[in-house]
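Here we start with a single chain on its own, the form predicted alone, put down as structure tokens.
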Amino acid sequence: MKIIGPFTQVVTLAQLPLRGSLADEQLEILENYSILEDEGVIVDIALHQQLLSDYPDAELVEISGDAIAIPGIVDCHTHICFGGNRANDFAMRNAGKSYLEIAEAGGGIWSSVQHTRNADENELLASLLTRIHKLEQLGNTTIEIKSGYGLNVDAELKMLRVIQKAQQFCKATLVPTCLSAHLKPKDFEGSSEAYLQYILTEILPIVQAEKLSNRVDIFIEKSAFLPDESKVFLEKAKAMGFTLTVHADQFTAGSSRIAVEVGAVSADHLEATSEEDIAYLAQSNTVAVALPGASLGLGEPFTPARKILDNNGILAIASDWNPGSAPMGNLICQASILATYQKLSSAEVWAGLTYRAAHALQLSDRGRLQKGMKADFLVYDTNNFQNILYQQGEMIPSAVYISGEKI
């Protein structure tokens, strides 16, 4: 059993509502309060003389000077585990070339595909753990991570596989999903309709028999697979048992229709989603999940987040860390930014980062700093909660404690 503090300010995000908008008064911030943990939950959140009283045989870790204590980052939709390197895309996407002269030069998801199936396991894992604790010291403490540049058998495995070995070498919790549906490849023969059920019949029972993932996701696009056999894919994966997550609405609307309608946990992009399907989403139980990564790295306009929240929906903010679109991978830094466009309050963007990101990965026991909840948290060198998305990026934990181990 350890005290850990005292901070200047705890902020708990306890007791906020799961959906909707939200104004900073409603955040409760606790000032000279300490965290009780035992075996890597909290127990207690009180004032700090009160703990060291009422538990005098405690494990005493002294927080000197100002120090804010705040939940551990969720980021809920990443796609770090890849080979390969496209710095060229974004010069190319920058200097004016269209998505198809970037595939004719080499580059693009295929390029990603390629490098991904020529790397062994061990180079994969070396890159996917680099990425990790990267995330790790920014203040992730749950990381989604997604397959989808193997694009067959093997390499899908490969990458699922080497997931799951990642997460005996890390402290984060590692959430895989299964992106086999991330485009139909081009050494494929035959149509998407095909490829789906390949995906049905080759992989996810492999995927499903060595527990490798339980979530299934699929890029519903005119570059990737069309709306109805999407939604024939996603009701066959739900009915072998898989979760349902689903790439909606980037550059076309329409598809985050199909996410409620199939039950999906989330729809994620949202960046061309019209009025209409605002208000429809917002009113189901699928998380809209932002990823303002894509935005700035394609330079497409921001998800809606607004305009979601005001319609009573739940947002939650991630990375998309890929090594095309989204090649940052500070989530603070994105949300910062998403927040400016949006004019998203600091309750909104911290709620998006933290419980109701998790309530996207049906994770319930993270994401606040309460009892019985999971002692994830991340501790600032800061007196003000407010300086850490006021510089946007550039003040990163002090400490990041999991399962109350700092790490």
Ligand code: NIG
Contents of the next structure:
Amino acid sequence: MKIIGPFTQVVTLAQLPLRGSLADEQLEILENYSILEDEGVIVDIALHQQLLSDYPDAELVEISGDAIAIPGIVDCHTHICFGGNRANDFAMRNAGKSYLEIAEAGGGIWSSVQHTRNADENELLASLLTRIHKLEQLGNTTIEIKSGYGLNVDAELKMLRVIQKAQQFCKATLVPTCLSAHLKPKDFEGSSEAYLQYILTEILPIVQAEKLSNRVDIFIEKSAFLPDESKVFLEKAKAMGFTLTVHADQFTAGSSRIAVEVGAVSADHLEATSEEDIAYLAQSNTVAVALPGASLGLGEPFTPARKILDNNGILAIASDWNPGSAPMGNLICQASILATYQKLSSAEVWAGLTYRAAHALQLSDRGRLQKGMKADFLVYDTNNFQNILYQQGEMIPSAVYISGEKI
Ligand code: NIG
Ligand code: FE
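To test you: the structure above is the form predicted alone. What is the structure of the form predicted in complex with ligand NIG?
Let us now look at the entire complex, which starts with that chain.
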């Protein structure tokens, strides 16, 4: 049992609603409070002196000077298991080349697939762990990670096994997702419908048997999979027992509707969603995930986060860190920029980075600092939590606690 504190501010995010807009006045900010944890769970949050007298035998981890505590970040959408590097794609896009021209010149998702297929498990694991450790230092205590650069049985399973193995070497919770339906690989002989069927019969049963993931994702887009075939695929994956999530409306509107219709836990991207579909999505239980890193990486519009919240939707914010469209990975920086363009309150940003993102991953035990929750929280050496977003990613946590342990 440990008392950690006292903190100038504890920003609990407790009692905030799951859906809709939030005003900063709704934030619970506790001054001179400390956190009592036991076996990785928050047992109490109370005034420091109170905890000292109530729990005289608890170990004291004393915080001196100004410091704030805020829930750990949940990054609910990444593609950080990959081989190779696509800096040349970025340079070519900025020099005016189109997506197609880049793909023809050997770039695009297919280039990451080739490098990922060529990497052995140890190389993939080492580079994945480097990225995970960077994310942990930036305050990510839960990280979703997709496959999708393998695109055949062997390479998709290799990716998912590497992600599973990485969990042994890091403290953050890793949530693996099978994105074999990222693109029809160039070497698959057959239609995209046949490739989706191949995923259902050849890949997903092994994913399930080896407990590599219980989540299935698909990229619905003109250049990837079409709406009708995607819907059939999602329904079949759901019938097998998978939880669904969708890359929706990144460049073309229409697919977030499918995400809602099949009961996906989240619809991610949404840069091109129509007004009508925003309203439809916002009324559903599907979490809308904004990926500002992809907008920044591609020079595309931001997800209409303001409208989603004003329509009472559930908005999460994730990094989409991947070698192509979102090479940065610094989610606080991205979320802070999204906030300036979409006019989001601090409460809306922090909710989107924590308990609302946890909801997209169906994790109800984290994302708020309150009794019974996992003791995942960040300490920043500042007297005011507003400084974190204000500094647009420059301020990093002085300590990151995962399950009550400083990592
Ligand atoms: O979420 N949109 C599809 N997939 C990724 C990009 C993958 C890549 O370019 O490697 C995304 O942006
Ligand atoms: Fe993505």
